[in-house]
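One chain comes next, on its own, written out as structure tokens in the form predicted alone.
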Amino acid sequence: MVRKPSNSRPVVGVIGLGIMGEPMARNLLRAGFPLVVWNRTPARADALVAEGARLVASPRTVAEQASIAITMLSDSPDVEAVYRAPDGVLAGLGATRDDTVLVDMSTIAPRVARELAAEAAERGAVLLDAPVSGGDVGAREGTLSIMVGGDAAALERARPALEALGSRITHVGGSGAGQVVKACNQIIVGLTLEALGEALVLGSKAGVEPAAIVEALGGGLAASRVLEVRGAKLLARDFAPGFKLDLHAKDLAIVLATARELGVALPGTALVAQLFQAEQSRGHGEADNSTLVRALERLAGHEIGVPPVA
């Protein structure tokens, strides 16, 4: 049965407590939502449990106890496994089929999102695909942009919880539409990172101070959220992951597969995917996606910030 919280807020469940999921769960706690959590590695939940969350034994238990069950996982196979396993989310819908809203905030293939939504509907629940943009900073600060596909009425039921996670919540269409818009987002972020890397490598090799380049670009038409968030990291050569290269490479694989299905040519995206592959082959897949710049540096024979040889 759905647990009835004393503060009238619905019980929210979070499945997946990684770089994004853990701070998102923490923001739900801070907003006053009773929280149940599950993670494949239970120890990842220790800090949240100390703050008031309740760790449960399986995704099925999350679905049984939460009115709003959120998944934040790495890839389509992970999401499919968590939903379809014998102790998975779909198996837990029998007792709560009247009002359960499932919200998958992972980035997965639109096709998989639509399939899972149909399977949830057969069990009387609604599944929204609601991928996010904003990275680890947005997850910590509760300022994510959330793009939602699926039933609009279900979104309104889930909206109070989503408002604890993001500053912009946009209903973009039916099931799968959220994942399509996230694919569009990942195209723009990837190509902007590549353009920023090219600009800094060129300017630096020409002898201009990289910090001056970033400051100047930030005041004109080239200004962007990518420049604002990643510019300082590039100047500091800080490649600690805010959003892992491996995950962005996975996202672009989804983008290119979807483009093939639709007969859409994405030459710029294909180029960035190849540069990501070059960095993965050098063992940088766990680094921040801005490590893309290192592939460009190798092509130019120049590291940003190192004085060019006269």
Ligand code: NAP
Given for the second form:
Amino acid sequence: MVRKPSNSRPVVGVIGLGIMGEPMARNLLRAGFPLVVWNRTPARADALVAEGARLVASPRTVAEQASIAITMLSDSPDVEAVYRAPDGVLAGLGATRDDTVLVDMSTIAPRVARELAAEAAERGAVLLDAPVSGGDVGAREGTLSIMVGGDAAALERARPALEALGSRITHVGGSGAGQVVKACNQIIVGLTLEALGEALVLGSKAGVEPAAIVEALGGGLAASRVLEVRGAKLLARDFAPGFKLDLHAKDLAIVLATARELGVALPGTALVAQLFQAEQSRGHGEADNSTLVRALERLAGHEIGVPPVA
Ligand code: NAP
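Switch over from the form predicted alone to the form predicted together with the named molecule, please.
Up next: the whole complex, starting with the chain shown before.
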């Protein structure tokens, strides 16, 4: 096993180089962290390797070589597979004691986060759940909001690396709490997006220029980051992801399952989940989550920005 060098910048590993993971890895490189990476589709690491990252053969090797090993994968089963595979993250931990801090920044079920943290603890390592908000823009700019559940001392060890990724790092509680707060985040983002879509469909069908609606609302109580970032995309009818609808639908499924376990009714979230389903049924699951407005447009018989028939 190659052990970690003890220079001032610890070796950081990133597993999962998708829309989020790749720019996050790049920010770690730019901050001076020696970086090892692994991705299921190796070609997606090419640009990072050219910039100085080292591509290794398996998640196990990442865990063996990195002091801080970050995963940024799609869904709970993906994180479970990458952790538990024979060549997975857990296999790369020391047999008895290991000071590696594992940081799962994917959005997954709180229950799975807690289970994996327990399995890491059996090997002497700490797993933090540290999902993020801020989207692909926040990932590129290093301005994510990172909500962390798990051991506070381990967070302090990981903090210098997380500071290269985000501008707000909040320790929100014990293992799984980060994923609970991320679920709260996804409720607000989903419902805000739905509200934005309803507002634009109504205003546009009434004959008002959509850009004027976005401009005016951005200066008042209806202003939001969703309006700012997704409003511009909607006006351009740019549905390239961003944040894939399939991933947001996955998040709302986590929210609703957690709500069912707790006996909490979330009628607004259930409605947005159904509108997401309608867009998935139309083959738009890989589109940006703002494609939600296209479901509303169909219900209204009006496309935002198309002049209404007099
Ligand atoms: P993405 O572009 O679809 O990337 C997903 C990554 O996970 C890819 O590297 C993919 O590898 C890898 N992967 C998926 N399943 C795997 C498996 N079974 N085994 C190994 N690797 C697997 O997704 P993303 O937008 O980066 O999102 C990643 C996570 O961040 C998700 O949990 C998402 O909910 C969350 N998130 C996303 C945003 C956003 O705006 N995009 C914002 C906040 C949080 P391949 O390259 O081989 O496909």
